[in-house]
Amino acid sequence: MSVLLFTIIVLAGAFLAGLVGSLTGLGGGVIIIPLLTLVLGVDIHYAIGASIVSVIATSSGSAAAYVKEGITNIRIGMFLEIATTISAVIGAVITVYINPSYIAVIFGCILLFSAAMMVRKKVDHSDDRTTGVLANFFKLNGSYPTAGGTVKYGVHNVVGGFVMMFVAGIISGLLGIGSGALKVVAMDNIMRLPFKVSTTTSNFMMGVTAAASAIVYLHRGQIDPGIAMPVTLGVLTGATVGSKLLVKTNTDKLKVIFAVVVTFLALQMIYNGLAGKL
């Protein structure tokens, strides 16, 4: 395959991943890594390196808008980044010692979990009547603007959320994805933040987490500009278009379709991993 054709396929695939990813709430990595490894035969470590760079770019672009609107809880994000940054570096280092086939199987399992999370009915667990001791000590409680006025919320189970974030960071560094599904579980289900605050704060954190693990991949020479550049350009463009289409699109049906596609890719990754083809 010529370099030009390879670049065009990667650009088109990355654009689609960014477009659908922004409409469904999943990052582009869930499509990019299977595309690069299963379809184009790229080494999984280089696929992960390219995906990490795209996560940094998309998170930086979209997080700024949410921070400006006052929905993101920056204090919680920076506090939890202590866990995800350290563990993301650990995850990135671990990839050196793990057989690529095992990484593919783990990636497939995380894809299945992400697909299930995507179609799960969202329940708002927020509660401002009680709050945790550590949340008061670290001043993590906050508020966010809505059409009906400012809504206050309390933060709970800070230790549980911190531990879950540590796991999310390892997965992010190991697989080159934002681990948004795991981060939302930590903030939404465990710390009981409002869903809007959980998703926007998760988006804010993904770029910082990915930047930590990117340093390790860069040091090992596993971020190839010839792959990372078209991936980043495609995902960024697709995510930008997707954010403009978001208000006009019925995302519920799209999420079901995307969940089916992600499940298929997950099973392919698991099968190829178990068969030792990656």
Given for the second form:
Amino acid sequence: MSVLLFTIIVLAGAFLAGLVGSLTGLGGGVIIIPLLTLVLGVDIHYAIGASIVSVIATSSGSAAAYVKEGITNIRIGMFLEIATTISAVIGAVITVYINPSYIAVIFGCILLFSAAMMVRKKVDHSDDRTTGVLANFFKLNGSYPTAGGTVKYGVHNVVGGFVMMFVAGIISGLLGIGSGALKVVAMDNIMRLPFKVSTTTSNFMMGVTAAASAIVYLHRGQIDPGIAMPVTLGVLTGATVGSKLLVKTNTDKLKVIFAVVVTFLALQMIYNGLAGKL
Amino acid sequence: MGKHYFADKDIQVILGTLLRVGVIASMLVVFIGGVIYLSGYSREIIDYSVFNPSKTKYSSILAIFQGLSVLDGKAIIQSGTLLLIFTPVTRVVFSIFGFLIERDYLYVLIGVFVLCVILISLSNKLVG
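Can I have the other form now, the form predicted together with the partner chain, not the form predicted alone?
Whole complex next, starting from this chain.
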């Protein structure tokens, strides 16, 4: 394939990934990696390198908007980054020692899980009643502005959340994705943060987590400029357009359609992994 | 608590602006590099089907800077990527200063620790 054709296809795919990603809340890597590996026959190690760059781009791009609104809890972000950065580096270091077929299978499983998390009905567990010793010691409890005034919230099970974040970081470093679905489990279900706070804070954290593993990938030669260029430009323009559309679009139906697509991609990745084709 | 809140708010606005500027700057650099790269190589045939670490020319910060000095398109793209990678890292540095101003030394320590982990990832030795 010529460089020009490859660039155009990846640019269009990345634009779509950024657009749908920002509308459904799923990261761009979820589409980028199957596109590069299944459709264009790119080695999964290059796909991982390109994907992590797109994670940083979307995280920084959207975090810029959220941080100003004052919903992001910077202390929780910084505290949990201890876990995610260490594990992201570990994940990035061990990627090359793992058979690419296994990586494809793990990736497929994470895709299935992400699709399920996307369509699941969310239950807000947050409250501001008494919290644990650790949450008080690390000053994690906070408040955020809503239309009806400032809402306070307490943070629960800090140790459990920290351990789950460690897992999320390993997966992120291993597969080159933001692993947002796992972070939601840690923040919404285990630490019981309000949705808005957990979504924006996890988005804010992703950039730092991804930066740690991206540097490892760069040194190993996994970030190829010819792939990274169209991926970065495409995903970010797509995400920008998507965030503008978000206000006017009813995303419920879109989420179901996208969940079906992601499930199909997941099964493809798992099948190809098991058949040793990736 | 009031004063504490305002300091937090200021830091958040600075962090937000920083992230935005970093992303826009790196996109511009990647775009310029992309145009130069395509103008030179667009008809060439590429094959990414096998991962070959030695094929990527710009896999270290030093090599990227050397490539920049001859205005190589690929090197310019990689420097844009570097800019993107370091945007969230700068964010950590700024947060540390923010916590220092607030005299929240526990979080200064946590921030420094996170920064150290990222700096360790800069070491070539991690790549087998």
